[in-house]
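Starting off, we have a lone chain in the form predicted alone, written out as C-alpha cells.
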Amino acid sequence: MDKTDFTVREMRESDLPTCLTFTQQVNWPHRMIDWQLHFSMGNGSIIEDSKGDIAGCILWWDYGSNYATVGLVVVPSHMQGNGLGRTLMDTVMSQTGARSLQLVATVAGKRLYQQCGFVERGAIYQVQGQLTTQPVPTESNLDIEAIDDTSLNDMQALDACTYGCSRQKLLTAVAQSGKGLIAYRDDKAVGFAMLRTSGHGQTLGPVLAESDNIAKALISRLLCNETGFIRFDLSENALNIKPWLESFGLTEVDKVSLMVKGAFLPSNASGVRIYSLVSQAFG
C-alpha cells in the first residue's frame, strides 16, 4: 500500500480491544486492565487503512513541559513494511514538541528508534516468575508505612526530585490500583515501592530507594505474604539486588534497551536511585 492509503487519528477507548490483540500477537503480557491504565494516563494515536481498519497504535505519557515517555508502539506483522511505525513515531514527536523522550526498545524496534534520533543510554532487565519462596522482611532502622493520602504527597515529591519531572497523576493512579510502602529515616522519605495486578500476575514497581538495603526492605515487606507470579522491570541500579530476587524463584527473561531523544532523566538530584519501573512504557 501507499502511505496515502493510511490516516492517523486520536486513539479512542473503543480501539482498546483491537490494540490488545496486537500486543497479544507479539506475545506481550498485557491484559485489558493494563491497556485501560496506560490509555487513561496517556495520549494515544491510531493509524488506519482506507477501509478504516486499525493498522497500528502508539501512546505517549506527559510528565510536564520537558519530558515524556513513549510506548506500546505496535504494527501487526501483516501491515509491516509500509513505514507505519515511522509515521506513528513522527506523529508523537510532532505532538511532544521540544520534550525529551524516553522509551524502552525491543530488538525489533531499535533500528526504527535510532532512525528517529534516539540513542541507547542503558538497559532494562525483565525479571519475573512464580515465587518459590517468600522474602523475610529485613530488619532496619527505617519506619516503613503503607502509602496513604498523607504519605502519597511525600512519595510524589521524592519521585519528582529523583526523576526531575512530575509524575503525580500516574503515581496516584498506581496507588489506587494496588498497594505501596514508603520508608522514612528520621522523618525523611528515603524510598518507596508499589505492587499492582498486571500482566501474568503482579508487577512490583516503581521501586525507588537511597540504597540497596532500603530497596530490599521495601520489596521484602511487599512480597512477604504474596504468592504467584511477580514481575520486575529492573534498571541497571538494581543489578546488585538481582541475584537476591532470583533466589526467590524469579528469572531474567529479557534485556531491552533504554533509549533517549534529548536530555537523559533521571536527574539523581535526590540521591535516590530507581530500581524498578512502573512499566516499560511508563518508565
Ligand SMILES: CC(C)(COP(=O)(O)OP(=O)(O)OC[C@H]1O[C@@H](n2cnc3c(N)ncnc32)[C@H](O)[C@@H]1OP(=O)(O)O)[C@@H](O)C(=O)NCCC(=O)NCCS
Contents of the next structure:
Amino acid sequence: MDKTDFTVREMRESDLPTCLTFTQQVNWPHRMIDWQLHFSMGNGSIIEDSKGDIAGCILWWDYGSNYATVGLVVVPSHMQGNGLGRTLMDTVMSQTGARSLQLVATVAGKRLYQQCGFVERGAIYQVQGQLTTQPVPTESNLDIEAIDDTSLNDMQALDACTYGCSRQKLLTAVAQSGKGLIAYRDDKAVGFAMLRTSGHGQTLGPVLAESDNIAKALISRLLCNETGFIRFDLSENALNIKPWLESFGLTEVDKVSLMVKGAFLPSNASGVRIYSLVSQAFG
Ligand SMILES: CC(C)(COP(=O)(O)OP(=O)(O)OC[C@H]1O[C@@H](n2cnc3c(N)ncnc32)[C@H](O)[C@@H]1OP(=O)(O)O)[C@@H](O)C(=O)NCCC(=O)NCCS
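Output the form predicted in complex with the named molecule next; the form predicted alone has already been displayed.
Up next: the whole complex, starting with the chain shown before.
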C-alpha cells in the first residue's frame, strides 16, 4: 500500500456514520450524539483513498491561541501500520500551529504520539458502571445551585482560571445538552459539575472543585436521583474520592495516559482542581 494514494480532507457531517463504525470497531462506546457533539465543537479531518473510501479520522478542539486537545484518532485495523495515523497527526500539528496540545492516549496510540513529540504527564482513570446505590447528598455549608445563564459565567470563569484558556463554547454546549450544578461559598464560586447523556448511559464531567468535599457534594447531588450507567474520566486529583465512587457500584475499567506536547496549561495554582474530564477527547 502506498501512502501517497491517500489524501486528507476536512471532515463533513456526512462522514459521521463511517466514523461511528470506526469507534465501534475499537469498542469505544460513542453514540451518534457523542460524535455530533465532538464534531460540532471541533476541527475534523479524514483520510481517504483514491475511491473516496474513508481510511481514518482525527479531530482537535481549539481553546484559543495557546491550547488545543486532540482526539478520536482512529485508523481501522486493516489499514493500520501504513503511516496513515502519522499523516493525520501531522495534519493536526500543522493546523494547530504553536498551540500546546493535549491528548489521552490508548496503549495502541502511545508510540505514535511519542514519535510526534508528546510526553506523558499523568494518568486518566475510566471509572464506570451501573449505580447499585445512589449517593446520599453529603453535608456541606455550600450554596449549591443549578447552572443557569447567570451562573454559567461564574462556571466559565472558574474553568478558565484552571485551564488557562477559554472553553466557553464547549461548556455552554455541554450545559445545554445535560444538567449541571455550581457550588458557592460566601458568594464565591468554588466548584461545578455536569452530567449528560453519552456512551452507554451518562457521563459525569467536567467536575472542577476546590476540595474533595466540594466535589463530593456536587457529585452526590447530581447522582442522588439517578439510576443506570454512569461514567467518569477521573484525573489523578480525584484518586482520594475514587473509593467513594466505587462504593456506589462503579469500577475502574481502564487507565490511560495523559500526554502533552508543549507547555501543560491546566494548573492547580488557582486552588481549583480538575476531578473529571468532559471527555477524554475534549479534556
Ligand atoms: C493509533 C492508530 C491511530 C495508529 O494508526 P496507524 O495508521 O496504524 O499508525 P502509523 O502507521 O502512522 O504508525 C505511526 C507509528 O506508530 C507505530 N505504531 C503504530 N501502531 C503501533 C502499535 N500497535 N505498536 C507499536 N507501534 C505502533 C508505527 O510503527 C509507526 O512508527 P514508525 O513510523 O517508526 O514505523 C491506530 O493504531 C488505531 O486507530 N488504533 C485504534 C484506536 C486508537 O487506539 N486510537 C488512538 C486513540 S488515542
